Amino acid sequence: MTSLAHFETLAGSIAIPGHAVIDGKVVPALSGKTFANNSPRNGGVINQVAEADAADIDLAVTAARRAFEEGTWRRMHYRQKKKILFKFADLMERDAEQLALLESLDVGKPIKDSLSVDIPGAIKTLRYYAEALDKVYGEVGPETTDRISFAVHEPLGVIGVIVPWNFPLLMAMWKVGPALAMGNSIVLKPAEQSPLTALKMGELALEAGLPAGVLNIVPGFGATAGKALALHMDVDMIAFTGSGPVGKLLMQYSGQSNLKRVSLELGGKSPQIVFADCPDLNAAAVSAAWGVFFNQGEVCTAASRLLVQEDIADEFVDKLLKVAKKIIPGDPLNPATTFGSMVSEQQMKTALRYIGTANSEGNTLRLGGKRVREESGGYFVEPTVFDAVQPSHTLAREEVFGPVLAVTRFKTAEEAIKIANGTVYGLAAGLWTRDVTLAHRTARELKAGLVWVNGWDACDITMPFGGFKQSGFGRDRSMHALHKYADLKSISITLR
């Protein structure tokens, strides 16, 4: 296993990207401004990053529009497109260790996860859509003797992509991959907390031979660069993953500008339901723990609500606590670490505030609840479990986006479904039972875009990802994502 010393040495030796990628060039912000990019691992400054604003966004959108209208990428034969996208993926694989290091430095996630989950996932996504781009078929209309009718998928144009900080490269590629495969041009704004892997990705895209202007990476703040992108009259679509309040703003910006399409993957308050006939309590306990504590709880599909049937609740919670007690916060660059730091001081304070609220509302603290490793300068919150959480309590309704689990007990399946559906969110849900009828009926009744039975997060790039209710609309992953970045055009030819 590679050591902590190896990654610390690597961090001091690699070139850390800080400039935007616009129209085939690596450039500073037009204003010359930069912002300090801090590492949550120790609170220190990693580098200075170009602080793009509306002028830079306009430059990038203009380049993207020109590239789209010229059609160098849009009209390119699919074999050549595949060749470029596969080379792009190969270059990411070549630099996978650097990408993983940049990801862990930027957001505090364990290097173990960056190496085994985030970076490989992004590469697989790009290869999936490179292979899929010639598998999008049109439709032929009903046969008639005087007309031939058919429908074709055409790229939308310029896609504005705004991605979050929790899985920076993977979330970017979930959108960049299918949007490129369909022949669009892209302007990507990474989260200001996590610009590094997106900027590196932009450089690798140019090295792979992607034409200038097709993929532009513009770092900056949401209130300036993000807003300018969402309001731009020459952007045809905004593809967004992030918070509900920002998602609502993007809907407003669409109406205020050119009625651009908006695809939103927003928050969640996902329940994991354990019925008394659970086929494997030990496996379910591991799933319940890592379902909420993976990536420090900074996951939109985090299983932040655990619903346990009363008959087995005490036994199951004890098993859960045994697993959770072994999850110890550590240095993200140590390959032995499985639980890192939160992304920022602000996010850490948010988690601690929710813990304080849960205590004040009378929930039973069973584990954790404090900041740890404060001497490191980093932003670490230990895995936290509250028991006896009522459905009306804050911890059962609001998304923490941190390592805090709310345990609620229920009597019947009907009660469990009611509690599970009793939030404004509808992203993911899970259940454990050996009864196939109960599993099927419960899965159909749960108001969630993803439902997992006897496992958590048990799917991959081949299955669509997205939510119901205020968890958003539109789907990432699978062949469905390709259609999101295209218009359906009907063509009829009259025979004379």
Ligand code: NAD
The other form holds:
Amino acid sequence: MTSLAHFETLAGSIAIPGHAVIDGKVVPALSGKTFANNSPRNGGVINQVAEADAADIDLAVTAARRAFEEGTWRRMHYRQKKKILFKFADLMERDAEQLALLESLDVGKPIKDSLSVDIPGAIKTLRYYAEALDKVYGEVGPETTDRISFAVHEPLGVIGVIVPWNFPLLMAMWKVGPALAMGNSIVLKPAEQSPLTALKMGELALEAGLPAGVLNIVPGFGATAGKALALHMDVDMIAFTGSGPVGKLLMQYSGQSNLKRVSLELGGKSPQIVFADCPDLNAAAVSAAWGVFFNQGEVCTAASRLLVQEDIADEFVDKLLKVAKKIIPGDPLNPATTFGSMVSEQQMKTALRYIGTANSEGNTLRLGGKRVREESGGYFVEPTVFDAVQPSHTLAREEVFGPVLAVTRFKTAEEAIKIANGTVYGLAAGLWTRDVTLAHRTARELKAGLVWVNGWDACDITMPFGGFKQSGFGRDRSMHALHKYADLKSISITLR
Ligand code: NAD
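Having displayed the form predicted on its own, please output the structure of the form predicted together with ligand NAD.
Now the complete complex, all chains and molecules, led by this one.
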């Protein structure tokens, strides 16, 4: 078993990436500017990172376009493409411990999770799409004697990928994997809070033999580098994961520029419904706690609303609190830690502001509610539970993106469905019952892209992931994601 000392020593000895990866080279920003990459674990500075702006984005897009038009990657035989993507995955596996450490340093998530969830998840995703790339078939039209018609999938061209900081490498790979598999070129802008693993990924892709210009990583801020990418006239699509307000801006940028496609994975306010006939109250209590507190609540599918049927509500909330009380914030680099720091001072303040609002709106605080470990300099907020939250309250409607659970009690299934569907979001939902008819009917009525029955987050790379309503559109994961990065071309050959 590795220790805190092991990861602290490793953090002092590994090369921390800080340069962009553009056109096959590891380079500083054209302006020479850098920004301080902050450590949420202790409030210090991890390193200086190239601060790319519109000029760097233009350089990267030009390289991506050239690579696409030259066609070295796009036209490469699928067996060779697979070989390179598998080597890319193998190199990530070789450096998995370093990648996990970079992720935990950058965003404050427990090293245990980086090692067991984020990095293996990214590697699995890459291997899944490497496997899938020769399993995309076109269509042959109805036969006539004098014409053959068929539809083929054409890669879109240059894909701009913009991702958030909560699962930096995993979110990036959910887009990079299928976009590469379909033969596109990519310009990826990681979140300014979490550039490290994306930069390392860019370097590993080059080592694996991905041709220059096919995968460019350009770190920088949203309002400069991100906006320049989204407004660029030579980008064919923006694949985005992040907040609703930025998602709306990206659609405007598309309209103001070249009508590039936009796919959006946005926020959520996901409900977990526990009916009185729940088959396993203890398992549901664990799911209710970890559904919202995993990754410090910084999860788009966080089960941030618990809807519990009145008959069992008191008993169930007690069980939930028992589980939640054992979740203690700790140093993210300690392998024993299960709950780390929030990503930034700003995100911590947002969570504390929502806690203040919930208090002032009269919700009942049952657990937590405070900043802790302040002496470390890091941004730690306790797991927090509010009871008696009404559907009209702020905590029941707005995404906190932090460790705050809103508990609401209901009487009937109809009421539960109405409350569950009563926000602008529609990302995930869950329900616990032993009644298969109730399970099926409720699952169909819930307006959410993901519904889990008797479990939370119970799916993997093989199933599509994405939201309804203001949680966005377009799907990551599964074979459906491949088609997002291609278009259909109908070809007809007249036989003469
Ligand atoms: P954010 O929208 O502020 O930032 C996301 C990315 O967009 C960052 O890379 C940022 O630099 C960039 N950006 C910001 N302004 C931009 C602009 N004007 N033009 C172009 N790019 C810009 O979101 P965040 O705070 O980093 O992440 C939290 C949000 O992400 C939450 O709402 C969460 O629910 C959502 N999220 C959704 C999913 C999902 O799959 N549905 C997954 C993770 C996170």
